[in-house]
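The chain below stands alone and is given as structure tokens, in the form predicted alone.
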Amino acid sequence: MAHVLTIGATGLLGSTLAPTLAACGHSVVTHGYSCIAQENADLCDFAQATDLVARVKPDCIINLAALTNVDLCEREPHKAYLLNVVTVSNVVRAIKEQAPHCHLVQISTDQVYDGNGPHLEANVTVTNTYAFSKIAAELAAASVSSTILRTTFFGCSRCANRTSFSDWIVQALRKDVPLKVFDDILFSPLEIKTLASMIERVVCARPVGLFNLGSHEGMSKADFAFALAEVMTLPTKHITRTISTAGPPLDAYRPKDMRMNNRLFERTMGLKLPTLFDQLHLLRRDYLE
């Protein structure tokens, strides 16, 4: 079993993978900014980056904190540059100062990707200011022993502040609320506890590289919405296709098929990953309790 630190533990992943690690076994260290993390570290300082991996002592280092809003990324660069790669940057010269034999699991985007997928690992195509943060935050992870997961995910959200692509889609039917969905926007998302079992089993094996981490059999937005309003049985008479660029203008581009192709993966942890309408049945139960 390892002994790791979470960073950004408190956030919509951290909030289910963080129990995930503990019931398997690991000694976790949670960090976040909210009160309930252990450790409160700004990681955007290399002092305290080097603090924290110097009192923790960590064998395993797993990096969730990022701005994920893709459009306020685009809008401050700046911001994007700051907590999406200054913070790697800095864990990882404190990984070669405090820990060399420490590995580190950094989670990345699958909105590095555009044309048609399924997407190969090397078929990178970055289009806007948060692809591009996240593919710099790459590269600095790869300086140190790491396995770096390009994923996406849905699910039932822990996190009190945070919700995902599913719930705000399960909570506007529950609501009759009106929904637009885009059909021009192609995923193949990871149900949130498939994907925390998944960084899991990296935690334990530790390969050393770059994979895609999805569903296979991915599909659209707007697909994946009326799936899910079939395995909930809720009405789907407000649910209303449309594309990307019908509404008001984005501040940032978003890439039109982020399919992955999960091969490489699966042949190196000696696994089949489900199918995203597998994914997707894992949901009703969740979101019945």
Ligand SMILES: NC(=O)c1ccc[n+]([C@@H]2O[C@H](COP(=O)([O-])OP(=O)(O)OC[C@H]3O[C@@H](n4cnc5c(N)ncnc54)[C@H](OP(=O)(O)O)[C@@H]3O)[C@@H](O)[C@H]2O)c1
Second form
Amino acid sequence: MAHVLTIGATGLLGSTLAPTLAACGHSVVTHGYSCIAQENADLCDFAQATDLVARVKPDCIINLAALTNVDLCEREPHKAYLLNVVTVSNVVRAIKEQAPHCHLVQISTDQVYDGNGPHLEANVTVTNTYAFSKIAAELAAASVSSTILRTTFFGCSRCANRTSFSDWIVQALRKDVPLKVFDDILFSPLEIKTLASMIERVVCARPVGLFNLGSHEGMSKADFAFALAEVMTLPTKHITRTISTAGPPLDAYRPKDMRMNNRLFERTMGLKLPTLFDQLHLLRRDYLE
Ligand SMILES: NC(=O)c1ccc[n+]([C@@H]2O[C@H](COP(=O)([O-])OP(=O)(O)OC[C@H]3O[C@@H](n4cnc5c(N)ncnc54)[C@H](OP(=O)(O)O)[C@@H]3O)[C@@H](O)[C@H]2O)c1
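Please give the other form, namely the form predicted together with this ligand, since only the form predicted alone has been shown so far.
Once more the chain from above appears, this time first in line as the rest of the complex follows.
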């Protein structure tokens, strides 16, 4: 079992991942910035990053800290640089100085892809500031023993102040709020608990390298909304299909096809990832609870 420092444990993914790791028997130290955690630190500041790593002495760090708002990254590129690049660079330097045998699991994104998918890891097309900053973070992470996971996810949020894409759909459908969903944006996310359990396997196996980690097949965001409504037996009359360029312009360009080819991860880890359709069916119980 590993002694894992989970950086960004107070966020959307961390709120599911940290309990999953603990339930699997790992000794987990949670980190947050503004929300209360076992350890709090601003990782834009190298002194705080190095103190954190020196105090915790982890043998594995999972880094989830990021600025994930794609439009905000576009409007404030310096903020994206600080939160998505400098934080990782500081953690990497702290590992080199304080915990040279520590393995880093860096969580990246499917936003680094565009054009016809499913994409292999080498097929990067950077189209917005968020993607650019996450690629820079990957490069920083690769200078220590690391697993870099390009991923995306949906599922029932366990984080008080963050909602997921599926939360947004379910909440709107339950309240009969009109929902416009994009037909021209394709993705292949994993359900959040499945992603957490895959990251737990990575903590144990520590494969070095860069991997896509998503579901098979994928679908458009519009098809996802209709399929989720069906799984939840919610009415679809308020869902309208549209395309991402039809409404008022967004600050950041949205890649159109972010579906990932996950074969490298499957081969390396000796497992088979589920289809997106199968993943959707996991949600019913969570949302009914
Ligand atoms: N959300 C998605 O749909 C999505 C999709 C694909 C990939 N990803 C990637 O998955 C990872 C986790 O995303 P998420 O949605 O869970 O993120 P999130 O909910 O926005 O959480 C971000 C975390 O970063 C922490 N943080 C903020 N500023 C910090 C600072 N200066 N120093 C240290 N930590 C700081 C936050 O702490 P406090 O909350 O305590 O302030 C929070 O724990 C990210 O790498 C993201 O790029 C996310």
